[in-house]
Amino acid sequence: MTTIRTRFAPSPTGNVHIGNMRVALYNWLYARHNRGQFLMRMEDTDRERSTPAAVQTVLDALEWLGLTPDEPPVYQSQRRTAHLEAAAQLLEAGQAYKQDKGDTGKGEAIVFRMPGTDITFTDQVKGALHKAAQDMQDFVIVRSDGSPVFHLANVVDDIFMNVTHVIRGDDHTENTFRHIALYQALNAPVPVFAHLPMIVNAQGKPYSKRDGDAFVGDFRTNGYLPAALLNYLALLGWSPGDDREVLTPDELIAAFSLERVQSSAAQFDQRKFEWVNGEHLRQLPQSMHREQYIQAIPQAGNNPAYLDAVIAAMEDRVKKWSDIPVMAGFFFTEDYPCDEKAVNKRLRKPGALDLLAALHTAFAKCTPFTEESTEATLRDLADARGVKPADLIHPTRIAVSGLPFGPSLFKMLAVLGRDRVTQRIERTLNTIKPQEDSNAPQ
C-alpha cells in the first residue's frame, strides 16, 4: 500500500497568511487521518524576499500551530540542477524546445511542447475538470537567462519528494493542467490533485489585513489559541458532517476527508472565530488563565482567591488572552478609565444620577451582598420609581467598571463587594455632572 505524501509549498516572502496556514493545515490533517506523512518545501527561488527571516516567519508560524513536518524542510533554491537536469532531459526527448523569447538577444529559453491532446483530471474537490488541446498552449520551463519556472521546479520537487497527494489553493487549477502534461512528460506518476477555496471577507473578496487579522503573527500577537485557529481554519471549507464547531486537533484528524471539502469560496467571520476562540480557552486548566491574568495584570496575582473569582465572572466574556487588560482591568485598580460615550449616554441622561443615588443608599443597606441579593435590590428600586431595570443596570454597571459591557452585572458586583461598589458608586456621583449643567452631546 503507497504511503500518503502530502506537501506545504510556501514562497516565504514574508507574513504568513491565514490562506496558506490553512492549506498547510488540509495538508497536514489529511495526511494525519491516513497515518502518512506531511512534508514541507520552501519554494525560496525569489531571493530578495525569500530571506533568511522570512523563511523563519515560516517555521515559526507552523511551530505555533503544532504543524510539525515529518521531514526536514526541502529548500527549491537548493535544487536547481535537478531542474536543469530535468529541462535536458525533455529537450533530448523532443518534448521541449530552445526559443529566443522576445527577440531580446540574451540567450534561447526552453520551451515546453504540450503534447497537443486533451488533458482530464479528477479534483478530490472540484471533480471532473477537462481542457481541450487547442486551448493549452507551449510555455516556458526555463528562462533565457538561465533560471528555471514555477511549472518545471515544482513537478520537478513533488516528483523528487515523492508527493502523492496535492492539495493547494484552487489559484493553481489552471496550472494543473500544464503540471500533469510535465509530470508524464518526466515518466513520473501523477499525483492525485485537491483544490481548495478561497478565504473570503463579508463582500465575496478575497481576505486581506483590510478586514482584520490576516496574518499567522497576528492572531498569535493577539492573543488567540493556536487550537482554535486550526479549528477555525479547518472549518473554513470543510466540516465534520455532524453539528460539532469545536473540535481539539485530535478530533480534526478523525473527522478530516477531502470528500467533505466544499467548492465554494469560505467566508471568515470575526465574531465566529472569537466564539470558538473564547470556548477553547474555557477548556483549558485554570492555572493557565490564572498566569495569563497575573502577566497582563501583575496585582491580579496579590489575591489568588479573588482572582479565581473574577476569571469566574468573566468567563463567557473573555474571548482571547488580550481581552483581558481591556475588560477584567477594573477589577483590580481604582484607576479605571471610563468610556465617555457611555458616560453620555448613560450617567448624563436626564434622572439617571437620581436613580443611580437611590441605589448607592439601597446597596449600602444590601446584606449580604451577593448575586441574588443586588439583583432584588436593584429590581425593587426600580418597581418603587417605576422605572425599567435598564435604567439602573447601565448607569450602575458604567460606574461601577467604566464600561457599557461586561459580564453580568450582579455577578461583577458580588465579585467587587459592597464597600467597592458603593464607593466607586459615590464617586461617580461627584464627579458627573447631569445632561442640563455640561456641555455633553444629547
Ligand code: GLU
Given for the second form:
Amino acid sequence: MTTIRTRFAPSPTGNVHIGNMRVALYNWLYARHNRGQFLMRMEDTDRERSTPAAVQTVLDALEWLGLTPDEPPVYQSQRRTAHLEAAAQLLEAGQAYKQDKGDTGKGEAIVFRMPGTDITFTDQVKGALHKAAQDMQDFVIVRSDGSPVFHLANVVDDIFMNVTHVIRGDDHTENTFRHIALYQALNAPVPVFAHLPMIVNAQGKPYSKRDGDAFVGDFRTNGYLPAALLNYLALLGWSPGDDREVLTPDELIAAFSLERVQSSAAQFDQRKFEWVNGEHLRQLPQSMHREQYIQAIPQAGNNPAYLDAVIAAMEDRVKKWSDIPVMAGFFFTEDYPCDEKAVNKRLRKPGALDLLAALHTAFAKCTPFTEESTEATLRDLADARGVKPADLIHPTRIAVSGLPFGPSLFKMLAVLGRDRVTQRIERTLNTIKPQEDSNAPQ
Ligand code: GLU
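Now that you have shown the form predicted alone, what about the form predicted together with the named molecule?
Shown next: the complete complex, the earlier chain at its head.
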C-alpha cells in the first residue's frame, strides 16, 4: 500500500484564519491516523503579500498548535523553474499552446488545452462531482509576463511532493476539474480530493474578524489552549461518531476519518469554544494554574494555600487564562474595580443598603465562616425580612468582588474569610449613597 501523504498549502497573507488552520488540522489528523506523512507547502508566489513575516506567522501558528510537518516546507516561489518546465512539456505534447492575450509587448501566454471530455471525480466529502466538456474552457497556465499561474504551480508541486490526498477548502472544488486535467496531461496519478465546508457565523456568512477571534494569533494572545482550539476546530464539521466533545489530540487522531466530515457549512460558536477551552484548562495540573495566576496577579504567589482555595473556587468560571485577572483579581487586592452598572442596579436600589447592613451584622457573628454557614445566615435573614435570597445575594456579590458575575457567592465568601468580607461590606456601605442622595454633592 502506498503511504498516505497529505499537505497544507496556505498562501501566506500575514494572518492565519481558523478556516485555514482547520484545513491544516484535518490534513494532519488524516495523515497521523493512517500513519502517513503530513507535509507543508508555502504557496508564496504573491511577493507583495507573502513577506517573510507573513510566512513566519504561518509557521508560528503550526508550531503553537503542534501540527508539525514531517518534512521541511516546500516554498512554491523557489520552484518556478519546475513549473515552467512542466509548461514546456505540455507545449511539446500539444496539450498547451501559446497565445497573444493582447498585452502588446509582453509576449505570449501559455494556455492549457482542456481534453474535451467530461471530468468526474469522487470527492471524499461531497460525493461524486461531474462537469461536462462543454462547460470547461482552456485556461492560462503561464502569464505573458512569464509567471506560472496558481493551477499549474499547485499541481506540479503536488506531483513533486507525491501528495496522495488533497484536503482543502471548498472554494477550490471548481478548480479541481482543471487540476485533474493537468494531472492527466502530465501523466501523474490523480490524488484523492476532499473539500471542506466553510466556517460561518451565526448568520450563515463566512466567519470573519468582525464575528470575534478569527485568526490563530488572537486565540494565542487571549489565553486559549492550543489543544482546545484543535479540539474545537476538529469538531467544526466532523464528529467522532459518539457523544464525546472533549478530546485530546491523540484521541482526535484515533477517531478521525474523512467519512465523518460533514458537507454543510460549520458554524463557529464562541461560547461552545469557550466551554471546550474551560474543560481543557481543568485537566491541567494545579502547578500550571498556580503559574498562570502568579503571572497575571503577582501577589497571588504570597500565600500558596489561599491561592489553591481561589483556584478551586474559580475552577468552573475561568474559561481562558486571560479571564484570571478580570475575574479573580478581587481575591488578592482591596483595590478592585467596581462595575458601575451593577452598583447602580443592585446597590442604589431602595432598601438594598439597609439589607446589606443587616447582613453585615449577621456575618460578624457567623462562626465558623464557611460556605454552609454563610448561606444559612443569608437565607435566615432573607426569611426574617420577607425578601428573596437574591435580594441579598446580588448586592453582597458586588460589595465583596465588584463584579456582577463569578463563582457561587458562598464559595467566594468562605475563601475571602470573615474579616475581608465584613470590611468590604462596611466600606461599600460607607461609600455608596442610596438612590435618593445620588444627585447630592459628594
Ligand atoms: N494556496 C491555496 C489556498 O490557500 C491552497 C490550495 C490547495 O490547498 O490546493 O487556498
